[in-house]
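Listed next as structure tokens is one chain, alone, in the form predicted on its own.
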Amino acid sequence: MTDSYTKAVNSGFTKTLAKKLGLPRPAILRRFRAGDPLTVGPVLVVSDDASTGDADRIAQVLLGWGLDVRRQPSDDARWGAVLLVLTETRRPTDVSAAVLATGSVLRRLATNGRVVTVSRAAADGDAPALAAARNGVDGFLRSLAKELRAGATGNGIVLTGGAAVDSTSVLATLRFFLSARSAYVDGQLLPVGPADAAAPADWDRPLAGKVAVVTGAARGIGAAIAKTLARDGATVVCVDVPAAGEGLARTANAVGGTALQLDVTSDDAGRRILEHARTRHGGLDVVVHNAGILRDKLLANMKPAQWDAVIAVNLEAQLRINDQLLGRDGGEGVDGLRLVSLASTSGIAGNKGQTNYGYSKAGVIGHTRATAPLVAARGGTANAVAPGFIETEMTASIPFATREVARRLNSLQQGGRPVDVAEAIVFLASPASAGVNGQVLRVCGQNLVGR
């Protein structure tokens, strides 16, 4: 689906009208290519006082990576990115010098830019002050997330759990916040704890020589997964319902992998996936949970067959299927699994004529969280991604004007697109990210109110 809005104020006549008439101006967002850099100019790195130490050891990695870093704010440099690092402040009042200068560079921050906040989580047995300082980074960087323009994007990282700011899960989540498969991501903050991972022998193939299942892929976002993941290494097993095995089998040969058709509600439906993935790869390392149906209709007409429908397959199922591939069952299980279940807005946010909907993605949001631990016990991770608006063909249904105030009631102005839900669970996914668990990350332009 296209957005001609976006695309006709960004060219000619066009945009000249709509910048003279005051109209919306979405960016043209800046999405990964292979071989493009990592940031769009240089990266500013400043910190309060007591956060030096922590910025000096961030601002060597990014000298490492290949990036013209810098220390202080001025005037003759496009920015391409602003790295604030709040790692050690106790007070409020301690952040102002810091907070001041980012603001300073704000009108010199390129287009597509990046600002990343890195701070510590507030923990029970703080004191007042400290919690404050620590919890105010939360409302500071959702704020000024929507306050950026020209599809600059601002996100943080919460540092959990004791974890080091040059810790390789915290490294990752930064490169993949100032990189450009971050595109549609905005106003997150995510923690990352501590972790025993090694960074990637090629950042651009992370999950080179793992085997990944994505449920869902015959289209639409399964089949950008599929395609993302490949992209980045993976051996993909495509995994559908037999009525779509047209469908499935294209996406398998575009990815160099293997189809699979099959029921996710089926009883025995982990077992197979986990004997397809053995026998015909070797083993099991990444399995992401995309399979999903919609039977809108308000609560007043809603049949058992509609409510029932969509929490078997969006949710009913994700629980069996990790069951059987964790070994609750019985079986022998998968140890360093890395899960990533497809959440949604609606989980969080509501939606009218999706109380089935809305009550299924919420649901995986708390299966997410408790399944954290269970399989970090065997050394893997379980997260979510709940995208946004995104462009396909379900929301090219929707009406018109409605489709059209959906795209632009977000700090970005337009809709996502299928390959940025698919570059979150490519990063979720991957072993350097082994810092990030029980997570629920938004894929939305940051669409929700105060959120």
Given for the second form:
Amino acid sequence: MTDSYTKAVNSGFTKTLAKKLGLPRPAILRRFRAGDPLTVGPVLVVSDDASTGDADRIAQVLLGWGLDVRRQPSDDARWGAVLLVLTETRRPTDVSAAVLATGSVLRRLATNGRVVTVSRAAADGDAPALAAARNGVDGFLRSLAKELRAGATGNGIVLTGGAAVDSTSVLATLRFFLSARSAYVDGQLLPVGPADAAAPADWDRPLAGKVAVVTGAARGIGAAIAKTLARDGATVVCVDVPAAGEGLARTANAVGGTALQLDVTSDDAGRRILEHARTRHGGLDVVVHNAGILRDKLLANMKPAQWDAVIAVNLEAQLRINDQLLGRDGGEGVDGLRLVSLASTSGIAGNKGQTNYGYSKAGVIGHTRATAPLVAARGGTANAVAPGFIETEMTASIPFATREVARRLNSLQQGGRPVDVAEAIVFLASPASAGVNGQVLRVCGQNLVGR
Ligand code: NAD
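Can you swap the form predicted on its own for the form predicted together with nicotinamide-adenine-dinucleotide (NAD)?
The complete assembly is shown below, putting the previous chain first.
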């Protein structure tokens, strides 16, 4: 679970040696700690001419967050972030000055710096030049993220459906991308729609007063999710199978929450979750479908039990639980739910030996998109997080050579930590993220696998 190479190339003699030999030197990523500044230095806000008004509006908000905001590139700063606002761009030729201004400061972007684009999604009926200008941002951002060094990341906010640039949902996404909470999110463009909510009283405790359930919370990523939800104010119900009771009790005690021993594949799992949350904590606001299993085999050697178990835990359980929580089983269901499911980059790019797992995780992406409008009708959202290589007991058991290749094959040249996945989940589960619905957020360091 430790990446000793990254530690070695960041300390003492081995750091100098790695530099001399030209070896890859993955940076130590900055992670969120309460009280730390939002960015590691001043923020440069640039825009094309037509988007100046939106850039001004965002700059005002950043000033209100206490950031050092500048509107002109200069040589005297070690930049913490560059924000490139392209919301009103009409033609590809409009963006040149703004992207080149961004380029002019990249050599002075601080370690763990950030580049964030804000643009609008191409939509049906757009003139070809407008659609080209809007879609161009996608290829620009993904390419730029691959050029950034020293733990810096590039991510984009894509406004859809006329979302306002200073809506709470856009600002929540901007805060996430600028902050250390998104340490292992890189090269992602996240659509944000017009649905909105009030800003939280405290951006560092966005889940204050909320009740959250995490399945598979006894260990690994699930335990990190429970701890991060609790850190940010939620009362947490930890769910896992009876066989994992010891780990489950440990997590529940650590977060001051309650433990619910439950196999998520049981017929009434959703009803039991709801009943536990209501009777013990007075309601239910967030459900994180994290429980998942692997039964890797080439399809030619796959036994029925191996296929069926993975589909049952990773996919069918989520479908059944959601139906019960949304009252699609004839029950009452719950309003305002935030559902977040664990997908995987294996469900996006595929992985040898994982036809069952790949099916289940791609299925999660499918049901998340289909659930989004159903839950929105009841005031909630459904999103998925797709982790890449995360340092857990599961990935520690991969043979050394395969593991080394897998963990380096991304723009940040290292594996993520469970807390990186958890931070993305807290962001999606927070009331302020109301405009993010039906999306898949990759937490993969811009893993080079794709399709
Ligand atoms: P893990 O094996 O360490 O933990 C999974 C937990 O789920 C365990 O505590 C287990 O007891 C529980 N669980 C299994 N079946 C259950 C059931 N039927 N009912 C209730 N609980 C059950 O796995 P992890 O690495 O922490 O992964 C967590 C999630 O993240 C999974 O959905 C996994 O597919 C996904 N994921 C992990 C990685 C990674 O690199 N580790 C990458 C992509 C996606």
